[in-house]
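Let's start with one chain on its own, the form predicted alone, as structure tokens.
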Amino acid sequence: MSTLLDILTTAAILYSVCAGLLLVFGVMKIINFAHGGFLTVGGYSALLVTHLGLHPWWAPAFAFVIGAVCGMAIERLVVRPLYSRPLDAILATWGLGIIIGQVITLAFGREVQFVKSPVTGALDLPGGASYSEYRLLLVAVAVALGLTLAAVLEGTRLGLVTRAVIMNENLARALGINSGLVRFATFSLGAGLASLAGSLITPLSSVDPNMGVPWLVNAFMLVMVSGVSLVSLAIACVVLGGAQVLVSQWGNPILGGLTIVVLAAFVLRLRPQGFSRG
């Protein structure tokens, strides 16, 4: 059971870290290299929400807002002007979150720090055992994102252009749709998404300026095998997560770090689509 349950949480933490990052790619068709940057200003977010001694759960929401706010000003100043350029757009994100490790640096140290958590007991397992509550309560979080995500992509006329500018984007721009609003609407949107998983995932471990990395080569990879679906998203997240899980817990957790990019790397190998269908 608590491996099951190890699986359905760890797909969760997953999918709320890689969402953002799919609605950047599919839209905008450029890796936001930043990502890992976002989630590390979420982890900080968090951390100041502890600081002024409010209740853990205003960080979610207040780590979505400074996330699309800093998402904003990026696509405007940075990303905007290089939409012709793609490969100097990947290198001016993966640039970009540097700089904002950096600059987390010198406004909060490089130290080691934590937040609290705003639920922090344990479900009783048969068998004597206990689950964290706050892991279980991401599985809900993760499902509510999807459905949110979902329903604004296939029920309002904001997910119908941006639906329009994934499949063609140059028809979109004929028909009269502003695809330069939806490109800064979409990375905002992202941000904002990539700054709340970071505050969710912090209870769960520790705050630093460099918190972000570890999970930008997996939601990269996830990505990348996901193509734009929500959907071939969280069967990525189960089969790879799963995976991930059950080599660091059978085998060794090394290995289990490296088990979604290797997999990732060999679906695409076999099917390039990945897990979209097609």
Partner chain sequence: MADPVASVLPSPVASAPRKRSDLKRLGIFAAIALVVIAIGPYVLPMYMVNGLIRAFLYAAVALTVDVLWGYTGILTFGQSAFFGIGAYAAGLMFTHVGFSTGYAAIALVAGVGVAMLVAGLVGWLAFYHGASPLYGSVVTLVLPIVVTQILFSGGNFTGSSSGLSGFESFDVSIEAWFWIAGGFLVALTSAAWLFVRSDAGRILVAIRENEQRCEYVGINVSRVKIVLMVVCAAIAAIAGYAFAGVQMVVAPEYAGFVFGTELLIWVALGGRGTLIGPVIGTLVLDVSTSYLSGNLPFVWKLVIGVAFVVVIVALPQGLTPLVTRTARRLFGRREADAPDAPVTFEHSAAAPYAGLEGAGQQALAVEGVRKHFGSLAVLQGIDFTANRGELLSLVGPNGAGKTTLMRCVADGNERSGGTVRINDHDIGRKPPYTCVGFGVGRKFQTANVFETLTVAEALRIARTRMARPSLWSRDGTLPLPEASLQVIRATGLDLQIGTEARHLSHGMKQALELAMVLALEPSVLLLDEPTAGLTKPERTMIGGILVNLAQKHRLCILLVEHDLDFVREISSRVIVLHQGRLVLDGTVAEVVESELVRTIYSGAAHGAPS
Second form
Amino acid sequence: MSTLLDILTTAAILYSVCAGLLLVFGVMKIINFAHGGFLTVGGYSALLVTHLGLHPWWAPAFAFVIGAVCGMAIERLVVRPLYSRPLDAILATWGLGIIIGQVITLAFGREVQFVKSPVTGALDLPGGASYSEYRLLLVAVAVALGLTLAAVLEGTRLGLVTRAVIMNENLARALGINSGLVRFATFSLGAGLASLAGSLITPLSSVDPNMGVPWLVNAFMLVMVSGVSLVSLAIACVVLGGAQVLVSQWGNPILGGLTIVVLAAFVLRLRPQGFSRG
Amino acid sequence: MQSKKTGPLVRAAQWATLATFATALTLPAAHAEDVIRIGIPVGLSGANSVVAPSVVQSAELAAEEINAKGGILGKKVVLEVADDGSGAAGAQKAFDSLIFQKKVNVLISMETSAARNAGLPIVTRGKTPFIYTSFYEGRSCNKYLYVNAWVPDQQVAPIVDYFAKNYKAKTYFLVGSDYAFGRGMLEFTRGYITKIGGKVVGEEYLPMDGSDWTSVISKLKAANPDALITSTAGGAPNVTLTKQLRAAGVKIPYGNLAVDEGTAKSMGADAEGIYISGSYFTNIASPKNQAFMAAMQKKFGANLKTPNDLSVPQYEGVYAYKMAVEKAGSTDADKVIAALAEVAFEGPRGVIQMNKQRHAPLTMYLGKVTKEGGVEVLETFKDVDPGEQCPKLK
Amino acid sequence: MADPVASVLPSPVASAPRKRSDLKRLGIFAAIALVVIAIGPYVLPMYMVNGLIRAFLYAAVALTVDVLWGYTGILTFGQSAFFGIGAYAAGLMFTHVGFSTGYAAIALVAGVGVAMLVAGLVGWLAFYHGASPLYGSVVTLVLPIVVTQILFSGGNFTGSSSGLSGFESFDVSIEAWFWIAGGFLVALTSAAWLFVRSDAGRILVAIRENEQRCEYVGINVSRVKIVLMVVCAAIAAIAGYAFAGVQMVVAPEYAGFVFGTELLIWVALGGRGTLIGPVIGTLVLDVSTSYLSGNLPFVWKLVIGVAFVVVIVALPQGLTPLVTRTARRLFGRREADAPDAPVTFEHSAAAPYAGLEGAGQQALAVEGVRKHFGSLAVLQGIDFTANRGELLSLVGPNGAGKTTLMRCVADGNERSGGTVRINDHDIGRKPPYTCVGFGVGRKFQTANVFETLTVAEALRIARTRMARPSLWSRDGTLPLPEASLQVIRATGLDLQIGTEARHLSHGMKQALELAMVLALEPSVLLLDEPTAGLTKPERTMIGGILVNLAQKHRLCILLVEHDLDFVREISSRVIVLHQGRLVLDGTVAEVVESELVRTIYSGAAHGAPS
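Got the form predicted alone; any chance of the form predicted in complex with its partner chain too?
Next comes the full complex, this chain leading.
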């Protein structure tokens, strides 16, 4: 029972952390190395909410807005000039990650900070066991996030043109879609979602200038094996996240920490399309 | 490339780069004034950067006090602080620069084990005494090295003994970060628990930057031990583990070998009830400690970084060096090395003499984090022996 | 062997062979560097000597990063891992076994061997036909993370996070280490300099510029990358080994991801693809960091981060080219942008057009070839054969599947079903470079060339399969088959052999690509609209060459064309495709008179599927 919950909640957390990265990867075909930086921005946004004395429920919304604004600025200044140089784009975003970390260090100091959590304690399960309430809550949040994103992509005009750009950017441009605008919107949205995820993980994680880094590589690999689909991302999170939990459980957590990256690398080598169909 | 357009800016950048390099090449070498230079390689950036300012502050207080009373052998004490980046590569640069450029007479500092190890070959080459003031996993031995902080042999026993006595704990679960200190501490802990007749029912590690303790906590719950002892890396891993333990509803006695007073305080309610053991807490009721705290408060006022188990040994280390030089009558490395084992300084942590294979017997305290985030001292253990650390070095 | 053409092409570059002056320049630079290194320990203060020894070894690794990333386009975060492997080989051996000359030698061999094995494995994971470069980069990012984790878990054996220290090592003075490390760096830089300028080295740039074209001239790109990775890993491991030897310490951070990215920063700021830039970048940044970071630990890192982003965005060539250009401007020297090495073209040995002798009359057989993307069927069972000497045109409206069919013939991975045989070889699932070996030469629809390579270099790349290029020198002559020479001469490419492809006109690029494909000496030539964008006289000329190739050299030519007049003039046979099916296969006359074809083309005008 608790293993099952571990898998489910781990997958949910991974999904929340990866969603923004997946969008950017899908539309722009670059891996955003500043993703960890955006997670950190989210964590510190939640910290600001705590400092302002607002209710912790404000943190995700606040984090989303701050992340999206940062994303807009960065897309204009750094990412846009690098459309035609995807490898340089990942290097530049990685450099941005350093900058974000250092700016936060200078502003808030290097020490671990503490953020109020909206929900604390454990929920008693039938059978006498108990499980962290917040982790269970995150499952609901991840599902809601997935459904919202799906609704946006499937049901809105922005979603439609975004999907068109994902499938074939040249064709989309030929059809009169302003793909530059789509990229701008996607990057901002991706940054906002990363920041949102950063605020969501604060009750579990610490808030410090490097808080995003440990998530980074797992997120890259999950997105790469997912192709560009939210559904295959969900599958990848459950399968690889599940593998991580099982390896940690039956082997040890150190091997568990390497499970996702190593498995994903081999999956991609043997089946380049990863978990996506086609 | 639009280099043509960016001409002036770019040219300025080039000159800046060249100038930097030229400056680096021509920086003045050591000035042969009549002072005693104390090198402090410390992690101003990287993992140790949270605690480093407090270490520098206590060294500054010691230097100020010594200079106010006429220095060492009539020479003024000058501190040279260098950033070791909390790692090996940074430490090599810091040690090189302190020993060969600044020509310091001694190194006194707390560092990560990787930084210390990286510095030791340079210390040997430069024949400079080195007083290491950080608690660590033990058994680092070098002709020029002295240690005045605790090792596992001194720190583990108080907690385990207390759990065995007061909670009748028989089964223990150990959790650590996967690094030298984490593994070294728990290895010793396991041995000690077995020695006193207890049983270790689980031992789990997470990578040093890991923050997801889910499976460790699941295993902990499944093992249902009487007590938990953890030794994680300081800062983030310690905090995430404690948060996640509390969220998962773990309520067994919890001994934390890696938390310091400051971190415990800022963790708030989650830290309440954690048992910690150390050689220094701010509310040790000795006159020396009260005088020290007052002096620190006076010197740094609002900027004071709370003194702790890493910064206080730094303060004492400076004094130990002063006494050793005075005893040796010179700053000659070999004479100072010989004298360091023979001098005893009474500081905030009590009387400390590094006479046990380059390590020091220490008075250890067992404390419990209170609701307000302070530490209540439960028991005191006098002069705990560091055990066999460097048998080859006497 | 090669018999020089009577009319050796007039070389536009009449200068003396640059090879010698190149070598002379290299010799002077190396000699100056060695003199500086020789006197270094006597004039520099001790701490600088120590710092520079480390920086020399870091720079050696940065150099490998430059070869991989700057020249070949493989963005790698993983070179630190190989440095670490070399260092730990020494550290583990000297700590646990002891130090002796024999053990030291074993450790070196073991370290280099393990590094090469790991590099081979990483190369196998990261580089395969069709792998995305992003994926390759992420794999190199995973490597140091895994290696570091292994070192951390090694307990007392690897020293975990503390690393190993205090082991016995070579009894060599610091001054001697300075000379060893400096000499190693100079030798390595010189060797790399020769290599990247050699004919073989140009292949690296070709891969960076256009991996697909490389595969279609018969170069096994993945293998080149893997071999390069293995060699670079060995060099990094040697540097790491020396590092452990001189510093007597190893720690996981030397194998880590942060060091790996630091190498990239040094290379990027110094100037990727310049060799000397990364070396200078490393020396300057590593040495100056120790002075600046002590005073401003966080601000310094921020400055480096900002500088890095600015350079990547605005100055992708880094700072060194700017410095040299400024120096040139200051000293009033003109940049010698003369074309590289003058090349004389020759006739290659009497055309052994691949596969022709042994093969039967039939050059190409396509049986039941199908291709679908998801549920969309683009080709639905195509059957036809073509003999040598035939000039077969593929026509049909947009979306009929013509280009797809070409792709299916040239790359075994493309089709969804059916078989393709080239000169009696079943292409199976073979990648393009193997198909080239069977005799296929494919010209793409839009000119597909190497933008920063000169005409002569590009043609040499196309000859890689025939003549193994030298690893350290440049050949002054380039044997080419007559057909290729004909195109070169007729289009005037011979007057621009030193021009980089990106400066060529559209038509000239098309001609260059055709000449490159013909340089492969194919027996089955696939041409996708070879005359698009050409002027009328150019088309006529190309048409003539094609007819000549088919008739005189007995090539089997498969041509996709929209211009039906052109098709009529030169084809010996025409195949009509419509909606993924072969609807007609006959002579020019039959097709031209076919009612069906007329219907298809007029029907296509209103809403044919695309």
